[in-house]
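Quick heads-up: it's one chain on its own, the form predicted on its own, in structure tokens.
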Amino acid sequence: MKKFITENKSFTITVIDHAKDGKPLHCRNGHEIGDTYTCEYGCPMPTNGCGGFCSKTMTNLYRLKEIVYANGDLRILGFPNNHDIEFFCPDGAVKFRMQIHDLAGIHPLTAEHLPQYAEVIRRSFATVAKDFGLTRENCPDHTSFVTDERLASKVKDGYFPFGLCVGETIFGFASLTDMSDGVFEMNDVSVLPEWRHYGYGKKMIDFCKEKVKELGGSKITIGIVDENAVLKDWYAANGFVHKETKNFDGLPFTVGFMEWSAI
């Protein structure tokens, strides 16, 4: 069997209590306190020689995992948070704790990663091109059509590319360029369409904010399609202030400039 999708979540499930007199005999499967299981999308696998899950408990667990994979809010069901929840088996005999782990991390990239992150950028910005009717004919310089060669020309001192990754798979990207005097330009903030609505875009720009402060900077500037009201509002909600707009020859849209200040 070979998986065709990279999962962005994993789960650790631990038996933490027996609901009836503290005796494991009440569980037909023989669960004991401390039994621990791990899984991603599939069935939980025991880590310490314990047995498996009964079908009734798996039904409950499957529903919870589907909510997590759909980026739902478990707090609506009465759980206190979205990363560490406790639930009973359907018979009320065993209490479990399920810890939810986000497998995605942000890492510096090098020139050898360029072909992979270039494709991430193009695929991510293709949705913008489609929404605004941008093509190679009417807007060849749009980011959705950026070439590997053009991206390679950015690689120099003061250029910092970062990837949002699970293992070796890159599915998000952002770069910072030192413009001097404490100002950094943030470019190509991208998340592949199938990985959106998990909060990864915010995770990327929050990372860039912290990186700029770490590098001694005080300001981030960005340029966006000014007509993209949804994106503009999203950046505003994340602390960016609209400063000005400009029209450039060859671009069939207005460029809006926004900035975030660490001060």
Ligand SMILES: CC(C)(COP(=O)(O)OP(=O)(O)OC[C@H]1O[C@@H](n2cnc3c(N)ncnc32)[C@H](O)[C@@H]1OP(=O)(O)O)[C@@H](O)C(=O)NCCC(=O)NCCS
Given for the second form:
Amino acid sequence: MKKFITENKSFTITVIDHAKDGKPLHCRNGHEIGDTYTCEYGCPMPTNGCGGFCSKTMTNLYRLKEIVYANGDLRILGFPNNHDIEFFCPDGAVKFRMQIHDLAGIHPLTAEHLPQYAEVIRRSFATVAKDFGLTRENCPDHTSFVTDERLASKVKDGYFPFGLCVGETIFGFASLTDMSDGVFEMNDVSVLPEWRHYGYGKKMIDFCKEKVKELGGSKITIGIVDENAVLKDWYAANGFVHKETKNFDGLPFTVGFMEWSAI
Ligand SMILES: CC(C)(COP(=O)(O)OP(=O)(O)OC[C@H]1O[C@@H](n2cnc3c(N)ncnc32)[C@H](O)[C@@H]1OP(=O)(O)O)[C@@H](O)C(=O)NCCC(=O)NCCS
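Okay, that's the form predicted on its own, but what's the structure of the form predicted together with the ligand?
Complete assembly follows, chain above in first position.
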């Protein structure tokens, strides 16, 4: 097997009971309290020499894992939360606890990460270029064509690049630039296409809002392709208010300016 994707979730499944109505039951598969399994996208592997899951339990387990991977809400099925749940095997003989770990975290980046985050930005904005017909010829300054050198020129005091990472792999990006008087510009908000629609974009924005407050700021400004109605609505749903539009020489689209205020 040669895995080509960095997984963003992992699961720990532990046997916590094998009794029904207070009477101890013995699972045909031999599960005992404390047996623990871990997995990412694939099958759960035992961590303490225990056996495996029966196919009936696997059908339950995979259904739950698929809900997690689809960013669904386990609470709809009656579970109390989306990260630590308990469920029985279909025979009601064994009770499991499943802990769901999100391996993605947001971290400050440095110049040494620049080649990797530059690629994340270019690949992310390539879908915008495609959607709006932007090419090197009609819009050479579009973010999808940004060079490492241009990104390097932004690195100075008051510039804060952040990466959405699993381990050393960066798959999302956002930067804040201190514009003084408590105002921060948020730029290059990116999530690689294969990682979209899992809430990571919102996670990046929420992180930036908290970071701005932590840095003593109170306002975030952004500039977007104003014709991008989906993006505009998304920022509005995330608390950004549309302020104005401007046209710039060399940009074949209108730039819309939006703002979020902490107060
Ligand atoms: C905007 C972006 C960061 C959102 O990332 P994400 O991880 O998918 O964000 P979330 O999961 O929190 O939210 C998803 C929502 O974003 C909105 N959205 C905004 N731009 C989008 C785009 N280009 N493609 C798809 N959805 C987009 C949709 O409303 C989507 O809702 P849906 O999942 O119900 O379809 C990502 O689409 C991206 O990198 N786009 C290209 C670069 C860009 O336009 N950045 C913003 C520049 S100001």
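Residue numbers count along the first chain shown, from 1. Take the two forms, find the largest set of C-alpha atoms that superpose within 1.5 Å, and that set is the rigid core. Everything quoted here is computed from the prediction, not taken from an experiment.
Core-superposed comparison between the two forms: the C-alpha position of Arg63 differs by no less than 2 Å. With the core held fixed between the two forms, Cys54 has its Cα displaced by at least 2 Å. Put the two forms on the same core and the Cα of Pro90 is off by 2 Å or more between the two forms.
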